[in-house]
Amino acid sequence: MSSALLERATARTRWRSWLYRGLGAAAAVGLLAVLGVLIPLDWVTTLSAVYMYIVLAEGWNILGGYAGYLNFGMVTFFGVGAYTAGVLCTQYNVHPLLTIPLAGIMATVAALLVGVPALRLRGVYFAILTLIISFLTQVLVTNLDITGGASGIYMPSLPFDPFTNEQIFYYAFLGLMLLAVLLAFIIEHSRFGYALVAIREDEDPAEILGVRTTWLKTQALLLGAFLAGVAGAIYAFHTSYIEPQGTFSLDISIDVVLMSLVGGLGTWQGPVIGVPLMLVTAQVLRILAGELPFFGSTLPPEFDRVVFGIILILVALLAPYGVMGLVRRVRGRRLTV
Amino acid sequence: MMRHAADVPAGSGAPSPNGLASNANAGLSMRGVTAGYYSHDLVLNNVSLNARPGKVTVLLGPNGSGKSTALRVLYGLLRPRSGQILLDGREITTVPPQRRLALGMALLPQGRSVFPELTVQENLEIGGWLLARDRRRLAAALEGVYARYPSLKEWRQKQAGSLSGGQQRLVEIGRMMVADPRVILIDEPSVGLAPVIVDQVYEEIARLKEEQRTILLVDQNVRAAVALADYIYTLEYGRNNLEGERGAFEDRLEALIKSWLRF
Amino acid sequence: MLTTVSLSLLVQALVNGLLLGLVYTLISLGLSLTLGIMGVVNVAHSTLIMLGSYLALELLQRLGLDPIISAVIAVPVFFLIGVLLERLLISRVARTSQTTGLLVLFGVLVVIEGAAILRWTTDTQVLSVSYTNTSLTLDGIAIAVPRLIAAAIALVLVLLLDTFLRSTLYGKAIRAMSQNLDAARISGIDTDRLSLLVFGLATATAGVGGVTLAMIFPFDPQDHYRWLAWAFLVVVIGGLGSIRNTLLAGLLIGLIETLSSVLFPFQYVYFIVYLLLVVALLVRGQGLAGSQSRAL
């Protein structure tokens, strides 16, 4: 075959594969949109949680997955978003819809405060600092008057029946999730994404080659924080009551890291796979907890944290590229054979 | 006689490079070693060489030809992907570096390698780590080194990091000599040192040679190295290139150096 | 203008700060050791401290043992825990990427914290022994006895460790390893085995640190992040590789905490400490980053 012909043929297959992918994505989005009106209420709620975690995990993945800078305090930005919405809405009478973008902006500002001192340094210092900050923020929110202290904030509720309410939040989270996944997809295929991966692979040469690593890492953190802040604001309206223990719980940070890791760090598909997988695992563990014997009584439900920690260790050691790593290995084998 | 690697039949089982099959097992040798730091590039490609006992063997080559990597592999700091390392006929390919000293091997690494925040005395004590269980032997070994290098004794309470570059080099040599090694690998001994010190370093290597130690020297300072050499290997692009007795190289040195400058 | 009352209050804060600083030095040593010598940032460090507090609690409740004795028992117990952790996880992690190492240690944090909640619930605990609420009064300055004892234990351990690292051949080898890993290996030092020793020692100091903290403060399975913050701050200010600098930094943090709690409401201590941390990272960060070139 002549090379021109070959080129035209590969261009055609490439175009076709993009077409198929586009159609597949559109079908998936359509299906998810229709689900919102078809399935029962508790399923709608569960799926909303899945979408919310995908947003957080995609946001986390930008810095954590592509650039390898692990943020162990993702909940900080989520919580800042939730509280921004809560405080603005209840204390300053800002319109709820307006509080949502403002929450994203506040979370971004918080990310600047964390990122500027920490992102000039190597990943380990950043990681430990994020952990510390999420604890400090929790203490701060518990002790401030404006946040209602330990007693929290009651959010205004929407003037609809419960089912309509749930559907509204379903579509809100769905829209945000699509945005987050699209953003991750674009980043992964952009110069920005390649530069982040270069930072993960080896930061020194990347720096020498003129990659402005500190600014890139900061941008990645800010983008993730914005997504988390918006998700936090929607979450606040959804749960209708926020308080520091739950809203700033380390469990959320752990979940986000684990979900991204299990799905596959540094891939836009990772969170989409990891989040449902881990939420189902958590559900199974909760059911098991009621049945397994544990020193004469049944297991307390908190035992899922221990199991999650063990999964985190095992996946990090044995399958550091998560499900996507396995998929790629299988696919790679098929291509080379 | 100098010969080209192409004249030697390829493969890890190549006959002894100096043509003395009976001698092949003595000294330190590397057979058909392939090694690299990343999966996609090879720094050494099927390299074989032999450091004969009691002789100075010099490994030359342009920058990036794999000389230092060869030393790292020989000392166990980098594990080869294939091939073998033999010491007096015994395979030691996978013996970790911390056990090599006990086999009578030592490495003088390139650049500064003193422990800067320890005193000179403490640096030497670390060199005698293998004797640590036997305080008397350790003390005797240290005294031996102090007798050999009297200036070290003067500096014994100083922090090694506070010494000049040349003094630190002496501490490194002294630290290596505490264990009284038979086989010594030396990587770029003169890099970054003042010319006066460089001369002293080569005098010291000459002394090690007189003491019948087996020496494998990797050096950019081609003339000084060749002056000490009994046998010479050259590497190019991570492969064996030329090899032969010193005599065979002496008239070709200029041409060789000139050709490497192209790299 | 200082009245005599506020002056004695200030002196009392100074003394308390120094005592507290000794304890903070102890809880920071392990983090400094593993980071400086092995290049491992142990984010699970503070959960080991928390386990130390609960060891003291269990020994007191079950066997009626005084925390002073628990501090002694904690040394071998936590040394062993550290050795096990190193063998099972850290040694594996050292050969992989930094990301993997951090994730694994984060996993360890999650497991230990989760297990502690299962075993002891999230209730706040206090160690109460006969001298818990007693204090010595000297020239109008009151010093709480538990704080004095905790500081004494910390001081003894810090001095022992310093002596070990300075004067024994093993200690020198550990220092050599932290200054040049490859040079240590070619000098015949089995750095893998020394790492085991270092991690064991680091964990032992964390465990005893937990016992001493429990003598002073109430504790629960989740407030250990505070100690992680404090220990990290001490390490950032004190730098790596010198116990004396760690001690100075620990005393400084102790003083800042007590002095600022005299001047401001309690929770502001956190912000002052965070501010300090940010400033310290901005000033010293590059130095720390430089020592961080190898592995994890």
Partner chain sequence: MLTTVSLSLLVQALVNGLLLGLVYTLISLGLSLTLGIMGVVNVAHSTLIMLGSYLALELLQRLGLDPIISAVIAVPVFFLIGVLLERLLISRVARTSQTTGLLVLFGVLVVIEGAAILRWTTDTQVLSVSYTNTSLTLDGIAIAVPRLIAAAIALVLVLLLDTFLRSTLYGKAIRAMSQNLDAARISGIDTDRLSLLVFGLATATAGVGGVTLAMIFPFDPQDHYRWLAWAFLVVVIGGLGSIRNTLLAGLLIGLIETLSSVLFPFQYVYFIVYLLLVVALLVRGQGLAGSQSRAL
Second form
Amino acid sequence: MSSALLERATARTRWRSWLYRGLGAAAAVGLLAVLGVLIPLDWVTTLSAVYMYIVLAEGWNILGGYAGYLNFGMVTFFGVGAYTAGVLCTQYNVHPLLTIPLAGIMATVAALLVGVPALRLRGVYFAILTLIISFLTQVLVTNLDITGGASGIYMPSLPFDPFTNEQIFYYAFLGLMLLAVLLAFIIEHSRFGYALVAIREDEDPAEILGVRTTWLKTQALLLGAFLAGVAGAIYAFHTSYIEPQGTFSLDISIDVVLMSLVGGLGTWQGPVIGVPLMLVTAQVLRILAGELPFFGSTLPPEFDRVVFGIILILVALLAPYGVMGLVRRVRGRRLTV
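Counterpart to the form predicted together with its partner chain, namely the form predicted alone:
For this one, just the chain is written down, with no partner chains and no other molecules.
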């Protein structure tokens, strides 16, 4: 009888916990939705960038965080999505809304063609190969006539005033971000996520125990590529112009990895925490670069890269599991007291 009562009490506690979490999530989503109407134009643009990077970081985290495969190729799928939307819209007159899911599909196909063979490698070899693939994709896009070459592609703009345009893309990135965060949350609490963690901890024993490592890594890569492709398509319409150097910039891949690492690898909350922290830091450093004296001159624009490198080293040494790792450590200490 006592065990039955204990089970009921535990079930009620869990139900209340999930209820409070759901209400908190709903309140947060409602607040973000209202902000798109209340805040100034500059903040709408800034938050749109935050949402976009959270999508990329959550997509990267599926393979890079849960499975432990350091991937510098997210910008490849992002760029493929952007150029898919650009080519379909400008060259073949496909409706912009239709190009967005097609961009995700094309990015997934690209991941299937170049990423799956790369998954045969591990560790630093996989990271280097994804880096090389990013450079090769940029060179290919630069030399193709259909992509506009180095001149890029001018995207059609929406027939609204600037603030309305920014609001539309704000809600587009917000919706995609919510989808990416929900997907990461589901993965983290599913057998799929547990299997990816097993691969990260030790892939060979996991494979011996029956975990289909190759198939699971492929699924993780394809899911991340689809999210990046859709984000790239929305980004292309948002900026109204895409070109190879900026769209396939290595900085995007590096920033995504760094943001995920600072927030916490292998957690759905990591990108949600790491992206705003790093973007705010980057913005402050850009302001300082133009104002603070530095040996009789001003700080170079690349100064933020130096600071990011230092942050990466400090996180790796002092908080290898990121902000979420520190939070869980504090929670664990409170529970043991």
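Keep in mind that what you see is a predicted model, and the values were worked out from it rather than measured. If you superpose the two forms and keep the largest set of C-alpha atoms that fall within 1.5 Å, you have the rigid core. Numbering follows the first chain given and starts at 1.
Visitor: Indicate whether Ala25 shows a C-alpha shift of 2 Å or more between the two forms, with the rigid core used for the fit.
Guide: Where the cores coincide, Ala25 shows only a C-alpha shift between the two forms that is less than 2 Å.
Visitor: Enter the rigid core superposed C-alpha shift of Leu318 between the two forms, rounded to one decimal in Å.
Guide: Here the C-alpha difference is 2.9 Å.
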